[in-house]
Structure formats: C-alpha cells, structure tokens
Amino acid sequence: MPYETLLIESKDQITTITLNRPKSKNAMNPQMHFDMCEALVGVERDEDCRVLVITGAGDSFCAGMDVKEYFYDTEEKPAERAAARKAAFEWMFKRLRLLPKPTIAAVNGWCFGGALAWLAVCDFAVASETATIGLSEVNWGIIPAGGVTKLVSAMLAPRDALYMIMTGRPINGKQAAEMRLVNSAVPPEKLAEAVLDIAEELKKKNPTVLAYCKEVFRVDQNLTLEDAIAWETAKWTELDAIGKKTWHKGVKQFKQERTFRPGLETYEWKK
C-alpha cells in the first residue's frame, strides 16, 4: 500500500524502505512514525521478505526528528506529541529492533540525531564515504535523548562517543567505519552494491536460524557468562525442536556428500 512518507520496494526477497521526505532531509515527522509502525508490521508478516534494507531518498539518510512538525507543532498539543512519541518508540525499539529478519541501514547521506537510534538497532550498516553523521543536539542546548546517548555509547569507545555527544561536530562515513558506528564505508556509487552483497549473503541462510542468532545475541548482552551459557543451551534445544535438527543436513552434506564447506559457504537447508 502507498505511504505518505515512505517508498517500499520488494524484489528477490529483499524489501527496501526508503524514507521519502527529501525536501526535509527525510526528517521524521509524526506521520513518518505512524507509517513506519505499519510498514514494519507488513515486513514481519511478509513470508517472502528475507532481508530488510532502510535508506533515504535524495541526498539524505535521515536528519533526525523534524524540529517543526514533531516538536514545535505539538508543543501545545500533548496528546498528539504523546501519540507521535509512542509510535516512534514502537517502530524503532520494538518493531525494528526485535524484527526476526536481518536489517541493513544504507546510510546514503545526512544522518543526525534521532536517526542514530534506529541506525544503531539495525543489524548491519553501510555508509557512503561522503555521508555526514552527527549528534548536533548540544549545539542548540539539548542532549541526545530518546535512547540515542545509550545506544551510541554502547557502540562506540567512550572517548569517541563523548566526542560526538559533547562537541556536536559531524563525522563522515569513512570516520564512522573507523569508529565502528557502521560496518563499512564505500564510495557513494558503490553503496547499493555493497548493501546488496550483504543482503544476498543473508538470503542464503536458514531464516529460522538467523532469527535465533539475533535473539540470542540481543539477550546475551545483559547476562553473566553463566546465565548466557544456560540461555544459549535453552535456545539451542528450542531451535532443535522447531527446526527439526536442521543442522543434521549440514553434517550430512559435509561428512557424507562432500558438497558443503562450513567455513566457506552455507548448507542447503531447504534440501
């Protein structure tokens, strides 16, 4: 279905959501939050979708929250502000963060403020070397809130995080890769190709196993080693039951049929 603020394309089991407010640098207004909530429900339900890519139209990825429409226009409308805020947290931290399918952020240009929150919860991120990324909140007397400081601090070395948070100075895509905010940075004309390369690799994997990988990784971050071992053992057992010991196919292809090299390729999980 058409959305007011998004473009959605599905091709070869890869769904791409493009934030489509280029005149506003794809800043997130309330309507975009409502649209993203609905779009991500559709992505999760779409059995043909194996990988999700999120990017922005024009020369921007996302300039953060729309200052006028999200903040100023709702200043005297607390119910509208609350609804937009709830929708923003819903799609970023529940729908996107917990999506059982692989997610890739294709950072094609300007990326500021609140955009770094959902950039951080995507599984992978590839940036254009010329992308401009920053936390400019301190420049106008506020702090990076809404989970931004927490997520950026979790991803970066303390001094790098504080540099971005306290100076407000932007970095380019290449610097973001060096700081590990993104997986890699490539020339602008190579961005789509680099993202597709990762998506095509992920498509080869057993989607049930990928979903379990994501869940175990996410929960493990807050566990002690002993608790993590117990959790991983429980999820292994659960996956064995749901996946009907799918790994036995890989063992057979490796040991008996000699058609599979586990360190170099993916087993034929559909076989």
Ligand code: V55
Contents of the next structure:
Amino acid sequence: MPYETLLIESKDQITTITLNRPKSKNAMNPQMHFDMCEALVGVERDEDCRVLVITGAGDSFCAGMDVKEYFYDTEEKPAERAAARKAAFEWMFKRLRLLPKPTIAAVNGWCFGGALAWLAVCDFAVASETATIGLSEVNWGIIPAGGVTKLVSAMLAPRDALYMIMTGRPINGKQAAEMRLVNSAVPPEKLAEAVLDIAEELKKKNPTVLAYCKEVFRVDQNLTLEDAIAWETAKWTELDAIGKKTWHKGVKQFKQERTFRPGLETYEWKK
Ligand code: V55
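Can I get the form predicted in complex with the ligand as well, since the one above is the form predicted on its own?
Now the full complex is given, and it begins with the chain already shown.
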C-alpha cells in the first residue's frame, strides 16, 4: 500500500511512518491527511506492530500545515477545506492520540505550527539537539489553531507557552527538552538509537496492559478526581477480567520463583 506522501516501514515489530514531502519540508497538504488516516488504521490493525514511530524525510520533521495547499488553495473551496480539516483532526486527535499502542515522535529537524498538534499527542518524543521547533503562526498572521494552543499550553509552563505563541521565536531541540516539550534531546546521529531504546523497553511490556495505561491516561485528563477514581477502578476491573489475570504470573515470579524484581524490570507475561 504505497502512499503519495508517506513511507511506511516495519521492522522487529516497530512500524515507522516517515512524512515524505521533503521538498516542502514535510508540510502537511490535504493528501497527507488522507494518507495518515488510512495509514493509522493499518497500524492499529497490524497485530505484529507493537510500537509506532513517526518522523520526517530529509532535514525536516514536519513544517506544519501546508500554507499553500491547506490554507490558501482551499480558500475558495470550502468543501475541500472542510474535508482536509476533518481528516487532519481525525488522524491527529482520534487515530493517533487514542492509538492502543505506544507512539514515539522522532523530531529530526524543522518542526512548526500544526506539527506541534500531533507532536503533543504522541506518547513520547525525542528531538535532535539541532532541531528547530516553533509556533510560526503569529509570524504570518494567524493564531495557533486546530488544537495547537490548547495542547501546547497543556505541555508547557504558561510563561514558555505564551512566549512561543506570541513571539513566534523558535527553540532548538535541547531547549525543547528543558521545557519538557520532548522527553530528551540527543545529537542528530544518535536520534534513531535513542528512539529504539524507548521502543525496545516498551516491547517488553504486556501490550494489553500498555494500551489500558494509555487509554486511562488520555481520558483522565478530562475528568474530575472523583470521576477519575471511578474510571480507573472500572478499567482496572475490566483489564482484570479480559487480561486472563496475567498479573498473577507476575506475583508468582516475584514472590515464589524470585525471578524478577517489579521495581526494576518486567515480568514474563508470555509464559
Ligand atoms: C493550524 C493548525 C490546524 C488547523 C488550522 O496552527 C491552523 C495552525 C492542526 O490543525 O486546522
């Protein structure tokens, strides 16, 4: 299933989606949104895929919404604009944000505007120290919309968020890590290795439990403490019912067999 705007590669249960419009610094045009919707359906269905990595081709991660094709060319075509926007929100805020598998953004270079909307909803992010990350909207006369203001504010301290939103000044990967916009920043030649290190750790975990951890976290963000406690209890009970009590194996391995230390490593959930 070749895509016009994406490269997809699977290796050792890790799927990598590479945004592939390098001549446009991987700006997101309508076609890319349609492709992403389809690609993420495929990733969700693929039982062999345990971790999803998203990155960009060439020297760019993602330059945000394509100024010409997404904003300008659709000015007189409201139906096309609506379709592109709907697809964008679909893949970012439903398919990716709620994907029942761990997701890692590998921020390899330029990262602007709308790219931060989906960067924010990846579970993990690692940046190249030399990446350039900014909210460029104010620089060309629009606001960070489509969830960008909301999601960036949820990740950053208010001082940092408003600084980025209102000055439009970019930061580098190192600063992004200090601001906690990404988990860590590494030299560009170490980016793939740093991403693989997280992916390999995640592959050791029970995938059903991981999916529940993520869903509970995502939904909790919109709940009161009382609602969250009820929700967490319900999901814990549901997992216990469908999960064939694999945690009993962990207890046995810990208390009887003494083969693992739960504070430091993962139980053998497959055994
Ligand atoms: C922006 C992002 C959008 C959008 C309109 O930040 C503007 C710019 C993520 O979607 O639909």
